[in-house]
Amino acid sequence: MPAKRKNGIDLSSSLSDIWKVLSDDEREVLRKNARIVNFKKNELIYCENEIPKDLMCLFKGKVKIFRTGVGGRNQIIRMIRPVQYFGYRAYFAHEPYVTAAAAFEPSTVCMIPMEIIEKMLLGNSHLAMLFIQMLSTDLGIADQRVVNLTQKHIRGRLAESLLFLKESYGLEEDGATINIYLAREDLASLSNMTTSNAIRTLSNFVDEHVIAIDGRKIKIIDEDKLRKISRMG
């Protein structure tokens, strides 16, 4: 098995941004301590308040990053697709997490230990600079995404949200039907409504043309309505 591969798996190619500013030293390190872990559909990859261990990466799948909030209710924060990290931040900050994580779907997920990502930044400027560009990525996310839930009426909340799940996993084959299933709780959470809200606004979305439904699957009639929606907020 070449150095670069962990259980059938190209970390050269899957962890390709860290791999290339790594040392060779650095890569076996890496590669002796990585573990592949496949989750299945709904399985929490991390729960709230658990002490933070892993830098995590998404190989195959798609998992939400949410937190339990008033009355019980789940608030989708983020989603996360390939190939893309998680489970960082509140090792940082030397704090429990605040919010959990779960398999959407069956998903593979790549742990590495944070003590390793750690003593490897403290040697390595690169590598130091590219977690800096991913924590100022995050938080313009979630600066942007904080104005648009509490500033946007519904319909411009619902219409982001079935954009942002657009340009996150794409389409199908028909270059229509956006590439997730969502179920109307999960996407009222990630809209931050309420689930008689979410299934009132698509009903009105699809009355209007702008989409079509068929179960869980979300076709987009009109992308140029809902992007104007999601502007008019």
Second form
2 protein chains.
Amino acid sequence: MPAKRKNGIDLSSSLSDIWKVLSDDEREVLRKNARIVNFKKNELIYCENEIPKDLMCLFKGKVKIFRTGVGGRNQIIRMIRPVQYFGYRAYFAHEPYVTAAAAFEPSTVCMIPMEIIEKMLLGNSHLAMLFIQMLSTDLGIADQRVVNLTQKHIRGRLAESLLFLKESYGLEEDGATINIYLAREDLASLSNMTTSNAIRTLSNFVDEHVIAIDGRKIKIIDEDKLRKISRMG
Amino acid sequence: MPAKRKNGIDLSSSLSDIWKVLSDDEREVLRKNARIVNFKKNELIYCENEIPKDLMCLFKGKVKIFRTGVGGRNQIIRMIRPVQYFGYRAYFAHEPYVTAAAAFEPSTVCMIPMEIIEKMLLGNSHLAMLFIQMLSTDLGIADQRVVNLTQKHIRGRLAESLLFLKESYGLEEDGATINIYLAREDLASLSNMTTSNAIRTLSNFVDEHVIAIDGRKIKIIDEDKLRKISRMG
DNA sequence: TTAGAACAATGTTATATAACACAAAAATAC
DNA sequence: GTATTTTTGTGTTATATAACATTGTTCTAA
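Having looked at the form predicted alone, could you now put up the form predicted in complex with another copy of the chain?
Now the complete complex, all chains and molecules, led by this one.
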């Protein structure tokens, strides 16, 4: 039996991870309570200090989780790709959001009230394990990120970001172009540097034949070298 | 009925958070499977790349979770106080440890095999919620830490660390001395700076009458000023 | 009690990176 | 299609912080 559709989107295939561990009754509850929301490019999905209300699942598009630091300088904390969940951490910690989320490009997000999820969690321990696993993975990434961002030099940080983008969003048909187009400013706030330095370092990489750039398209020419730069700094 | 004792330690009062959400049967399982291990000052509790096996609960002492970064430079990621749990994240993420843990001072740790905990989790969703909450809180802290460590200047980072130590370990009877004595080197690797700079900045704070130092004892003289420095950088 | 190591303090130099300024190119609006 | 804003690119300067060197101090051990 195919799942009911909302705005032409098949919930059962899109919410895959969660869907798998649910009973028919639980699935019906989700169907009834899920909202599908579309966001324009650069539109805010939630913002700092807001009270978290929904579990969000990115169906389509690309989303950045970021935080405004000293002197209004933004720092990208995490990036979300389809089909990943986000927005639930603060609810579980009983805090307002400490980050904000915005769509990089036109995006479709499925929202399910956290109260529903929380109730479901108490009756379905496999669902709980899923959240424990996601949180544990993210915390491990955050722990490593702290060290990478603070100890590596500019070149190493930018190289790492490029590799991270490749892992996250993959390559285009040519097998080289990273499948996400970021402004230099976003690349900078992902790599903890100023925009000027992102631009400069990117140019250096081009001179060294590690990458090629065409506007916002970045082609990885020599991945080994990029990895070496990322490791060494 | 009082809980059985192991090496003179009362499990039921020490494992408080977890204990509360367990049934009598589950408590009995923990009693049977818990080991109490003592660690000397500076002794390693677990190390990087090791396979995680136990949930650990610090009963007595102080523990640092750290990571070896570029060029062997250590970075303290988290600090543990009694009665906090640690060592479980990597197991849930199905990874080897990305961090190491060491005792700052003579410490007593209760260890419970993660297999036991995982099984218990599937049958007790309140226990699962507890882990979800702990992980969510830690992830929020990590997210904020990334921004603080990368964007604040040395003075701000050190001030923040001192405040953090005060919040975590409290003050002594005099109402001013921070209740943990760290080497300058540890203070540095907690604040992402070199040992020299930790020493220098500490001396500056003394000159400015923000703190007073006597060896490794740090007395907070002007907390407001310290907060201001932490905010501004 | 002395020898040796670990730790703390301080000054000097080197350097990575931010900050600033400006020009060119591209995107967007009118 | 021109005007205006945003983004990208590049050179210059300033500065925060690491790196290094040296000395004094405290702790540890034989």
